[in-house]
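The form predicted alone is given below as one chain in structure tokens.
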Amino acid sequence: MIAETRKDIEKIEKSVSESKGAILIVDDDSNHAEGTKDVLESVGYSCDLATSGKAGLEALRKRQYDLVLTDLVMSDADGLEILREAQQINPFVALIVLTGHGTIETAVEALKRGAIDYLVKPINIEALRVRVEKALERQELKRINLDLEKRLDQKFGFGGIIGNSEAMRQAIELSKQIAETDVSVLITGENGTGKELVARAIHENSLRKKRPLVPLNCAALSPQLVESELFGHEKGAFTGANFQKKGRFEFAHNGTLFLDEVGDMPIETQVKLLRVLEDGEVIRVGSNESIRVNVRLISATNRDLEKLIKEGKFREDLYYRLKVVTVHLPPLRERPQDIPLLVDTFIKGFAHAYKKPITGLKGDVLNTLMGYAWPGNVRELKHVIEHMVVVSRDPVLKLENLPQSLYRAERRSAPDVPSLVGTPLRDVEKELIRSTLTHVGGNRYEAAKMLKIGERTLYRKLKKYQLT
């Protein structure tokens, strides 16, 4: 008898970890409710009950649902009710009504109000298991179609990245040419320098784009939640744990895991993360069940995990895991030939979303902006032009709109004209022209722009002054 019983419990946990779905069924009928729920099981769904329109709208509190199939007429909470709870706790729910052949028209208004589809008691089996399976794979469809339509707006991909300047140049080409393998990748850079957006234009450019790309940033996360993050966890795992949840792993299964600043990682869960790489297969928090993922690994930091590793805090073979391939992106500041490109492009971006005229900015304001450090990256040159375009009532940007912390940074930094007084004029346009060269990489187009003169004066003064 125990041994029947033991495995009938290892039947229905297996049943449970290969689930094509969760689903809640509401229904006051509880002969039905048990007739339909024993149905879906059968083919290998996971169902709760709820027998109340109450105990339904307590369930979805609770617990995430992939479909949920309600009768509509109840006496505490109807069905309608029960819709709109589960699209604002869920938006991609797939909803499905059961009606009388009396309240058809009923039916009709929940068709109107998000559900897909909808039963006429008594439900005939055959059709019960045929539309489920059909709402949910729409949900499903439509999900993924909203998330790639997401990304094509965001336009990630190697387009999307702006860099002239020979080192961005170097990333841009290894990342086009790692993209459609399989290999782990490691990005470096500060914060700001655009780490996620080379990740995705990888995931993007990849034989894995058609699925998700699925991010986790590790430093937002307290040690305690960056475990049930990853691999997920079962209800019951740990105070707080009020209904199994799926991890990155397994919503990234067959796409890409984006683990941004993993350097901040806790090293206890470096170990678990080095087994599932290893294995290939994720256990969640409070299971003995191993799941299978495929999923390509592309990890972020801002951080010298060689200097961890030395003090401890990192895992080295957990390292040599991660960057097969090391993607490293430069600050700013070492490439500030990259900047007119930059500011030019979100300025374009501003002026469109703010639906405003804007044409350009001055040289004195380009200036500034080169001069400056940048400590934020391009992160922070974003959100200065985004600034500079709402606050300007002018269609050319000038140094007053700059945000006051350049603006006193441009005012002490500005040249000392008195000390010009007596220099030759041809001596100040020869040092004007080599510095300004200087600032855009040698760029000739770039510093003819700046300097507001031909490419071919520009040219000859080049020749007439010996530069090159």
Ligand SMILES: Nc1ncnc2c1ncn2[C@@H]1O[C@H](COP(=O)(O)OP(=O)(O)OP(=O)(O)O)[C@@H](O)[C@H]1O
Given for the second form:
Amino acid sequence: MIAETRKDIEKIEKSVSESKGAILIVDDDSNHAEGTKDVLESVGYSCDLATSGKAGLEALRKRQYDLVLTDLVMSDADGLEILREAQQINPFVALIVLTGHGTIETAVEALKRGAIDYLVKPINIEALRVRVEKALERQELKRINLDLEKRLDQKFGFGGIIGNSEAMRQAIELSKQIAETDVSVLITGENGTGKELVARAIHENSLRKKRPLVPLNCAALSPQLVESELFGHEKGAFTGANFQKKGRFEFAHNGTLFLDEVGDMPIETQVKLLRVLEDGEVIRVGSNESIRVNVRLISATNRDLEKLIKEGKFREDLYYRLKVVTVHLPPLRERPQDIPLLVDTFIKGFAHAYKKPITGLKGDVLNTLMGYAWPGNVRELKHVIEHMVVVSRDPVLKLENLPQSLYRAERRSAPDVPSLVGTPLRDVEKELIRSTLTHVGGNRYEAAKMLKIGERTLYRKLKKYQLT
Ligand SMILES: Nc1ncnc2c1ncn2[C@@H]1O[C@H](COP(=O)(O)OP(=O)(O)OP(=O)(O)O)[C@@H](O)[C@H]1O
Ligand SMILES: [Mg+2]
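Structure of the form predicted together with this ligand (previous: the form predicted alone):
Shown next: the complete complex, the earlier chain at its head.
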């Protein structure tokens, strides 16, 4: 038996090393599938055939493929499920879908879910060869780029995270320190502060980087689904469970599980999650058998978990398991020093992407950007810069290139007097000092000048209001 398996493996390894790439063809029209296989093998690919959706899913779990060519409509499975599984197993897999005439919408859906091309049946042999080659080339390029980016990062930074403010430097330093350990990390911060970016950077710099980072957005799922997503289910475990399905824990085995928006996880699921963390075993929904898993947990939330605990919506014991180390990402309005570097990087990136010769921005634009409160944090800033790059006709970005909302916010900066009625003078003064300082990027000299007070007076007030 073992000798058999070894032989099998050798056979696969040999065929892989000699072939131009391993391809899985999933198509329940077996004549059509055989034909496709013959064509691709004749030009040097190593192909496996699965003539049902179920067989396709099984094949994916047995061998790493460079490309998967799948029919979308099959009697026993949905081609989209094949796409999903294939990407879970190999993020660099090239995916091409086959469609019949009149099912273009499904093909579009497939493109949205990561397929890079589609072919309409019956397939033209020449088109098949060319498109497969192109798809593989594209994936290879993506891999090379990522590799290059990673090497640049190793030299210059950490996962592309930009920030030279003290708070960000500390967050990056801490993330670097713990990346190679296996501790659970909780990343906190408002929307768009870069939580996912940091999670990925930690994983990419960990010993598990060769294995996937498997994300699960806890906010987007109903309580039943969270469980089936996390732990998997057996065929027939509930209505609609037409297949046995692996859960994210199993996919993340030896890798990292990223629980995004963990504060939104239903309390019943929290209990079960905690049990898995304690036992290191999962049980699929509808099964009695436990499966050992070894995962590292990274969680992220924009909610105040301690408050949720007080309200009885989050389990305290789970909280302590998740936050062995906490990385907090402060909102952008508290670190305007980071804005110039972020802006510079985003301008370069978008100028390149949109092929526009943008070189920078006018000084007043940077002031406006640094004075704005950024409720959507870095994500919002990134979108604003993208907008400006797209609409600008000049190599230098100007105030009028700002999106309307921001332009108006800037114009409306005069204080809204009626809303201040009833506010203690002390609070108004504190807020005025705080926002002025933010506006000038923390420069006290500039702030004092704007407020028309001495620097020493400003210093005294900063201490009084604990704004240091
Ligand atoms: N420090 C940073 N340097 C470079 N890019 C950043 C930084 N922070 C965030 N970004 C970019 O901003 C966008 C939003 O980041 P990300 O998705 O990681 O935020 P998030 O905290 O997970 O947001 P949400 O709470 O909405 O899920 C991404 O495009 C990310 O690349
Ligand atoms: Mg996120």
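Remember, predicted model here, so these are calculated numbers, not experimental data. Rigid core here is just the name for the largest C-alpha set that superposes within 1.5 Å across the two forms. Positions refer to the first chain, counted from 1.
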Indicate whether residue 395 shows a C-alpha shift of 2 Å or more between the two forms, with the rigid core used for the fit.
no
Rigid core fit then residue 209 CA moved by 2 Å or more between the two forms
no
Core-superposed C-alpha of residue 112 shifting 2 Å or more between the two forms:
yes
